[in-house]
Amino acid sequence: MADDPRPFARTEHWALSDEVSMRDESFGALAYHHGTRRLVFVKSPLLVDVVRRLGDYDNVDDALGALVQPADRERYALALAALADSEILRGC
């Protein structure tokens, strides 16, 4: 992980890291971080869409509000936080 990782905050702008490649799979996607060599399974096609489009929104809450049903937003926020911890997402 980075020496001083930015804590995940839903009210801030996040995006897919420039060091990450995503390959679509039937279950969602494989995300590979070229710097850490970490491979992460993104286990939902909707989560893959959210991750790819996250940078288009001012903050995580705006992205979730536009892309995810209200009942599922907390679950997706937790998944995004885990992806941030894995450095798949970067704070902007």
Contents of the next structure:
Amino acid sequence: MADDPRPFARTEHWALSDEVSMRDESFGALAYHHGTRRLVFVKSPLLVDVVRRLGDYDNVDDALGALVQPADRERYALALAALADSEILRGC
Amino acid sequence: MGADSSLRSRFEHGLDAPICLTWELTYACNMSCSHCLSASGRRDPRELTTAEARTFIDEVAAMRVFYINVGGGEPMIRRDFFELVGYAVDRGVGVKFSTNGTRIDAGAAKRLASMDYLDVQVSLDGADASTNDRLRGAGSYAAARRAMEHLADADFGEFKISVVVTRENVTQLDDFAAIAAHYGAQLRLTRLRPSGRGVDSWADLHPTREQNRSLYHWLIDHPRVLTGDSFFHLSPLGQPLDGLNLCGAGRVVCLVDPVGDVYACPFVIHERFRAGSIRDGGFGAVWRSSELFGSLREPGSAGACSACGSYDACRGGCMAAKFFTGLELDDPDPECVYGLGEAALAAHPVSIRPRSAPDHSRARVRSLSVPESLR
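Could you please show the structure of the form predicted in complex with its partner chain, as a counterpart to the form predicted on its own just displayed?
Let's see the whole complex now, leading with the same chain.
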């Protein structure tokens, strides 16, 4: 079992956990965490894209700046925080 | 999982690939549990070859099925068990396998502990030997505890202790939790189904209404306990239990049996719910095109439950539990929390109950608990 997830911070590097499989679906994607056995909905194709590419950026804000329209960034940051909370994303 | 209703309806219409599937590797078993879902005992001579099994895993991996629940029979009896499990996890398909533990010695435990994406569920149906062995056979409690010792010694991590909740062990939930804590394991409780040899034992073994109510509250108080989403028929008792709270049969789950036949779920190994065979054009073709699965993905009728305000919470319960107790599929669940299932059962003659088929029980074990020598 993983340790408690570290708190999400937009100024830090976060990426899709290597314990997670993500599968595209018509509504976005399903993400399954092999360690916690939790199945999580990723509810839009753009969020799926952000999650997949998050690890390529130095920090979360850089990823949001590159991939998401300014007006939507706060909303996406909240969605990423929720995914971090369920350990789909891992801080590293 | 807390699915919202729009996403739940997507699940009800079925996904392009299952979230997970159960794969019974063999009908061979060295035990004869009185509630065995697959009526296992003897190996079937037509069981999949290693090459067929690998092709099946390739297809499951290509469909991005998240994980497979490997069972049996006793899956570790197959000589290619470790080979097939390794083949799956190497392809990113997680494996959870259920075992009676008799084949987990120190060496096997070390080997299991070294693999990623692998989880072990050791079956235990009583918190003491007498309760457990009445269902699972003489010596089975000691064998399961030995397997747990080996897994703990090998630093496997958080393996699972899997309990089928019965009228006899429902009073031992705290004891099971203590056993799990002792090994650093996680407790998993699942529902007793009237399937396989359970057709004969279910009436005497399923929890009473009063017991189901206590079970529900115990589960609410113990959110870390896994349930395999199997108690959604109890959700009308209050807040929904964690999970999808719907019947996933043919929609998001299914079962592949040892000879490659595909059934709607692990609890309906019966011709009525057979969707096809992976030997006829592969698993994907069955999943996508089976007429049976097509019909299961149609919006269901609430039937006798349509007047009940709780239909949204339980969706009428478990299809298998209804079918094998002789109820109609749109009748209430036989363990309906309001007692409507008991009333429906009382109105049905016992003689029309379907038998489980195929049946691989060894001679004379059906409905008897014969002590087995454990290898």
